[in-house]
Amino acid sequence: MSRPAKVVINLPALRHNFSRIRTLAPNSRVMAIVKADAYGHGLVRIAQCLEHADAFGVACLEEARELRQAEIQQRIILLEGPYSGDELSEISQLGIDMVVHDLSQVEMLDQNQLIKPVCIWLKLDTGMHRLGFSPDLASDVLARLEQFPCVKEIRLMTHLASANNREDPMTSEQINCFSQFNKNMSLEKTIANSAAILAFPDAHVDWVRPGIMLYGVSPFANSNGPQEGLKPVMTLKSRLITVKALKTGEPVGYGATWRCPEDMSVGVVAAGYGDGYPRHAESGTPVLVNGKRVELIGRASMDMLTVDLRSQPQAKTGDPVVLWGEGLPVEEIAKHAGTIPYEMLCAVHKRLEFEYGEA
């Protein structure tokens, strides 16, 4: 029998979330963001499941190559563009779209002859100040790219800095800045990330770019996925591997940071930070044992966690445990650990068994 800790990926939940996106933005094409191994869910399996996506967004050429090798035929967009001119030949051969956000990438295109022309997504910096050209400079860059024989098509994009805060006026300012730049242009464009898909319909335009919401997680700090009409795709599961009867005052775990307030049962779960569970999850973080909430106690270990079983005196070795996912939103665990759901999903370790389910 393999180690009890495993990851269950609910593919029908993924399709539900994709359908939710289609409902919210019915007039937009969907670029499903599958970078970082599809946020830890498995790049190829997730892309194969999203057969109705219009395109996939990735962070690097290695991810794009993996999708093409798996015979994924949809448009693939290299979201940070090429890192060097040496990548352009393969980008061209694989039929990969590329973002252009820096003058060095413009020079790469100018200095390389490609077998097949490439499709460009020109990125505007409308206020996030991470990647992209200022609107003043972007006009000249666009005019230059239009003259390159190696450029087949050009689309426009920007990225929103604060769409995960529905009240922040910055999002409307960015949308207006982007709209002013391209108001007399017929080029296709994309603005909306997950938060904007849910909260800012004006940002939907020709393409939307869902990331975290595809996986059933809310991009907002004050809600979880189910509250936004989404279903969790990843569930991290394990089992109790022992139950200990401890006395009042006895310590639990490294550093003896938690002591039993009374005679009680403590369960040991086969999962820890070596599997991707956040090491800084505090005592009191919820865990499901037999589908009912109990609390994490003491420090997370590399391979084990300890839980308070006073509310479940009948719990025994072998009983099922859910650490996040179905019935226990990952957003809630992230708050207890002082992190964000994105980091937790991406941190799940590949030593775990991944089970892809249709039920």
Ligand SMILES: Cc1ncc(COP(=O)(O)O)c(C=O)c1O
Given for the second form:
Amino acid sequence: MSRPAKVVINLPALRHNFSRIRTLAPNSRVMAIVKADAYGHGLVRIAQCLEHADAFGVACLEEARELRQAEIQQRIILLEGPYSGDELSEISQLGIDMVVHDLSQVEMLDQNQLIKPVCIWLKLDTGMHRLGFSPDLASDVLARLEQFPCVKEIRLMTHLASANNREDPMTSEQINCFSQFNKNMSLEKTIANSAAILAFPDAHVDWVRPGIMLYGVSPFANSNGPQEGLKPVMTLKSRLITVKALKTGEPVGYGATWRCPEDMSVGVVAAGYGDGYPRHAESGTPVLVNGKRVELIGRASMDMLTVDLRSQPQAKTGDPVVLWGEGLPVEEIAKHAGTIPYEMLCAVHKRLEFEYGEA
Ligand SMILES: Cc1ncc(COP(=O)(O)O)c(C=O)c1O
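What about the form predicted in complex with this ligand, after the form predicted on its own?
Now the complete complex, all chains and molecules, led by this one.
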């Protein structure tokens, strides 16, 4: 690929993060969450590297099919279940597990004869009020599902709304609500996302479901991945494609939103919102040029952004740039752009070259 902007995926960092999860939750199996193209990292490559994961969580049948076509053998769970009854025969043929969170999905199972019975993860709404049955309804749904010949196993799950805020009492309330529901049941259970794996050991139970921490990113607003013992997996890199000497008062970029406070050099980096760099990143957002911090100035455009090179007057065309990742936490860039790292990782554009490295 001719453009210097590229994504480098550090596979040893991914393995490190996976083993950190095993250490934190030694008695739980791990459902690695790889939906949304493994949070932008590349679904199949990430799943292949996570050979010790016990299962993979995806958002739709297309993602599950892609994993099976790549001969991924582990359990695969459709986290939102089927969107229509037409999906059931393929789900059953491919041996995919499905979440059931809505009565329409119970009806689908009731009305379809399946070649092979499927494994169900019954979702309880313990307070987030996104997906799942209220505990009152869930007992009846469970009893009904147990009667279906096409259901071979049932597990229980819930999702936490605020585990990324360690102080929020809501998490304990949700955990209590879930345990109350299943206290006399021997079914396997899962509650914990990344934040709960790190902060709420009570939520670990039989299975944990890490997403963002697998990729080396903290789920908390006040820390970054390395501070949580994680290593960033994705680094967005590029190069300076020109360096300009500008005079005091001269504007930089679209809208002329930034003006040089003095005579200075300005670098143009080949990366922009067309690559997934957030357009809302403000002037002052850190960028690494030659491994040292400089600041973004002016507006990021589709293919380029501009940086203040006053601290590096010797910087020249071709010098290496890191937009986030190794040495520059994505969490920090997200704050400057008024977003969250999840959104930034998922938004990385497929026009970029992806390099999967073992070093
Ligand atoms: C049902 C479910 N479980 C687990 C996760 C993983 O969450 P995180 O990336 O915060 O670990 C997600 C992600 O949104 C999810 O939807």
